[in-house]
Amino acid sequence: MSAKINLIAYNTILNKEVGRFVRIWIQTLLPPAISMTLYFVIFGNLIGPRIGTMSGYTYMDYIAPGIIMMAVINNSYANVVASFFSAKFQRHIEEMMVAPVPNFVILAGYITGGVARGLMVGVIVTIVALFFTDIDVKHPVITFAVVLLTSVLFSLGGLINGIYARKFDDISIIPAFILTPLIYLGGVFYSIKLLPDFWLMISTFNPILYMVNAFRYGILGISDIDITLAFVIIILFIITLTTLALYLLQKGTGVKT
């Protein structure tokens, strides 16, 4: 009986949460189209033909895998940590804190939300970039799991950012401020092997290149880093975040005053 009551709790919340950034797609998906389509143009198709080919490929393959994981990681906090915040502004995150569904799966209908949004408009960027390049997935199976446990940390982490979060300019902070950096010096635009050994080893310490780079191993076949050491990281990360926010749902940090 309890095992029915919590799924029925985490089909509410996942319909929830996929219904809300499905009405108001005009605002979801597609401005991440929009964007990724000038990333396209510009740095493509305007700038790639001067850059030449790296890695052995054209510089617009090159970036494509890049700037489909920018989307995902993107769109998967966003979704998390506006939903969130959005819950606890308008005064209705209470009602499932006190309500007899387990911490494990509240956590579970939100991250699953915001892993739904960030393979949704994965897929739509995908498509955007097929119209620009010639992909051709080498690993499928390495590609659709390092999106999805990247999509899984993402969302853990919009997550946490939403329990902290105390006025709406709280959560444009993180992704602004770091979040963005991080994917910019992620290794998305160029390979790190063009780096000066200096800003080559403080690279090795940005996450978001590891996730980069497997996931171009998944398309492309090539990566600057270990693949394995690339799954070791991602998935302690998730195991990290995954405790803290399961503790801080159990403490009511943010939600409860």
The other form holds:
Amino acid sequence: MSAKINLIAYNTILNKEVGRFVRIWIQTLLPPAISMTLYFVIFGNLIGPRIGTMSGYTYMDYIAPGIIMMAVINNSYANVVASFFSAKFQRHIEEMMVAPVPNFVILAGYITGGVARGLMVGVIVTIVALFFTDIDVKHPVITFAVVLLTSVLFSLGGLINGIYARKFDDISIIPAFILTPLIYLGGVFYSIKLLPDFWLMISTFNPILYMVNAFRYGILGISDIDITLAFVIIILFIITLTTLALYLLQKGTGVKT
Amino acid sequence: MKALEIRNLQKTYKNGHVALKGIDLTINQGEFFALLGPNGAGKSTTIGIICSLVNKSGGSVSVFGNDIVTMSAKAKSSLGIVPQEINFSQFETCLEIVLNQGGYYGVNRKLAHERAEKYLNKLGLWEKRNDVSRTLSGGLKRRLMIARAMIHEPKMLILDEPTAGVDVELRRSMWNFLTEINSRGITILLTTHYLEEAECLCRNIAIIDGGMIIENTTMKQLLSKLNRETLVLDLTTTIDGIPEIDGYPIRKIDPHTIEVDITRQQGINHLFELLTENNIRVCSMRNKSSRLEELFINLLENNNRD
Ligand SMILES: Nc1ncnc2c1ncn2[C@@H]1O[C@H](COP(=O)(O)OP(=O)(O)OP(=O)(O)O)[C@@H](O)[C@H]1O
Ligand SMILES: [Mg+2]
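Which structure goes with the form predicted in complex with its partner chain, now that we have seen the form predicted alone?
Every chain and every other molecule in the complex is listed next, the one we just looked at coming first.
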């Protein structure tokens, strides 16, 4: 009985979340399509031929998985942080807090919403990529698992950011100052093998490196790092962030006074 | 059965402000209960704690025997909440808002639709069901929150100033709605600044001031405590000076109107005899303010003096 009630609550949150980003598709689905097209045109088409090959692939082919991953990460995060913060800001988060919705259901609803947007944007960017390059997925299961888990991970990050955020600025600080640098330095546009030893070592502390490379491995079959390690890292992060998010929801941080 | 039992409830906000200093309150099933108090008395804080939006600092609250902390799901399911401030999404339609709230309570979509139609109709919002909520007028927004609170048909409805800023007609129809659902057995707790509203709707009343309950009784008993009232008398004849009548302080408002203070013991018959003797003819009479209002002000004055 309780499972059924929880399922109804979960579906309600999920529908609301998906409805939200679809309703405002001009802000949520269109921009990544445009900016990622620009990446392909500028880095792939114009500059790429001058760079030559990377790890045996044309530059365009090499960056395509990274660009898809970048879009998935950004959009999963952005969806949850914006949605949760605006629910707090408009106070309709209270609708959920007064109802008997367990915290894990709230968490699951928001995370699935973030994953839905992340994957939808991933598909859109993949379609864009197909205009520029032939993507031939080498390991479909790994590809899907990596993109799904990464999307979950960054949706969790967005949720935690949304819980702590007090004003609109707070929802763009982490993406601008932490997420974007980590993504750009995470091997989206280059193989870390090109880096001097010191920076190569530093790069191995960047978790996004593992996700980008694991995804590239799924598609192209090449990677700078060990795939198993990548999965271990992603899953450890997911466990840690889930625990933290549940704790914060339980405490009512940012919501209850 | 006790619908609500509050024991020694305390709240100190993070900034150190003590909003509740240990209040006790019991509401029995089926009651229509008014919680009155001036601005900042702690009404919304109390309600916030009951519905899990505010963390308490001490004491306990149980709803139909279920502690709000240890049995929170059961406690929450039996409550419907109409908050003081608008708290629905500004971008959703009325119907979506009500249906989603049903979803959070685990009401399946089909049943939620039936109930949404029923309550949006009753509250005069069915025609506007597909309107985006931010386009509603203030009074309709409040009604939407009532419809939303009824979607899971709770055993107890808590309303925090539901009629603030609502015009007379809407207010009356809201009263009718509340009276009707109360007669069907739903317990109601209401806060209000309109004393007339409490007098007209509620059988039981508590008055809160400065985070303490200073009165908790039936409306009847409370009104019977009122010892002195001020009557306003409209005269058929004009008067020049202020008539002097033993035992009754009289003030002249204008040549056609006087005010008289009378106590319970004196009654009004004697006053009228004396007025007639003095050739003063009265064509109509009313209370200067609502009786509850006078009592309320007396109580608060006494509380502040203590
Ligand atoms: N989040 C908060 N942080 C600090 N103090 C608060 C907070 N919320 C309320 N207060 C204070 O607690 C006291 C009680 O507030 P509350 O909102 O419960 O009053 P109220 O009786 O509902 O008043 P009103 O009739 O104006 O709605 C007030 O002095 C208020 O300033
Ligand atoms: Mg209040």
